[in-house]
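Just the one chain here, the form predicted on its own, laid out as structure tokens.
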Amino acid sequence: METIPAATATSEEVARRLTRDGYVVITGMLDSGGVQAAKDDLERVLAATPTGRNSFEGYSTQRVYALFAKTRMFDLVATDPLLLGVLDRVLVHYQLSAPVGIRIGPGEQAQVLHRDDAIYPVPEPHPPLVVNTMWPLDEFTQENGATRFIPGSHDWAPGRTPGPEDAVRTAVMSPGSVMFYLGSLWHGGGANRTDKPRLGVILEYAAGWLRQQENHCLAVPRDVVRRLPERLQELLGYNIYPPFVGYVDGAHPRRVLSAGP
């Protein structure tokens, strides 16, 4: 699978590979340290993580929801420069949709492909309105569970799903590397045949004026979120999208962190 290096990456080019093939892999986004680092911490946070409740989420998988109210460590990921400027030129205006730690088990059957962005109710073909990124800190093989995809399935005609001619190819990444898909590409996780589990961040940006997957607001408490950034509390949904989608009280939704409990 051809790859883009994280020091010579520009986001122009990332956009472009993006909005052509569906999907791109940048290697090298973090050290050795920072990704065991952020693994050390899911696995505190995994520990008292169920499985998932449906074959979709999976009986052997595990999810990490509400990530931003039980781990720091993928605060300065989620405002990556790059990351951000890939998103400044696809979707524009844009807030965090869907962040999860996903954990597939050994013995869990491959997800059913699917398109991120089917939840929303818009009319097909339309401009991307989501883009997701995939963040491994295990090794993604073949064998354990790796995202599948099919290339060049963003630009489907409306209607058309998977069959058995089209093409599903695996994202085999190491940790420190990060997948940018479209919502629109078909894909799935992987099964995993192996006796280990496998390990990845997915952080899903969703264009500002669409619903989040998950409600921030309520999902990370509100003293928590004051002592983020700013760039990433515009992005757990206390931002605008211009002219004025979502005031709270006709001011900007900022100004509720400053005003109290």
Ligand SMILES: O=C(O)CCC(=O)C(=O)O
The other form holds:
Amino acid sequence: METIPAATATSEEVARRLTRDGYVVITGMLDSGGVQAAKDDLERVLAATPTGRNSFEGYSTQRVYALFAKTRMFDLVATDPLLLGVLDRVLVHYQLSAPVGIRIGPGEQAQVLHRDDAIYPVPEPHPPLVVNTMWPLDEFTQENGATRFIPGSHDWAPGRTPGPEDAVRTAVMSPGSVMFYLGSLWHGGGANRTDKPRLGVILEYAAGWLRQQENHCLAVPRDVVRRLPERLQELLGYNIYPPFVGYVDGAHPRRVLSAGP
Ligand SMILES: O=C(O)CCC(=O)C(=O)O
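Please show me the structure of the same protein in the form predicted in complex with the ligand, now that we have looked at it in the form predicted on its own.
In what comes next, the whole complex appears, and the chain from above leads the way.
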């Protein structure tokens, strides 16, 4: 798969490829120490995380919801300057929507291909509403459940769905890489035909005027949010979509963090 090394990637180039192809992979975003630390901390959380409740979540797959309540390992990742630079260009005003750790267990079936932005009843075609980023913490291979996707499918005519004629590719990637993909790109988790799990984290962002998939203002305790950098607080939902979508008692929601319990 064609990739861009983080050292030479610019937000212009990443945004250009993302909007042209529906996806783009950047290598070398995290070093091996950062990957290992994130993996170790997620293993702690996964020890108490159940498997999925339906075939979409995956009966042999664990999902770490409320990620920012459970680990501090993605605070810097979620506010990475290249990542935010790309989002500035593609979504302009945005927030975290669905950050989730996903460990696909041995024997898991392939997830149905889907579009992340299909949950929002906005008529197509529409400008980008959702940008997702997949951060592999294990090698992502053809065999162990690497994300599958259909290049260019973000641009399909309204109503078109994947058929046998559509070439599905596999996001074979190493830990430390990131795959950006648009919410309109058809994709899904792969089947895991190995005897080891596949761990990755999605940090999904949505336009600032949409409802976040996960309600982080309720999911992440307020005294945890108070200790986070302001940009991350904003991304979790303590923000306004101009001029005043999201106010609290007539004021910026950030005031809630400096006041009361
Ligand atoms: O785990 C993956 O590779 C993708 C998962 C996904 O697309 C989803 O759960 O919405």
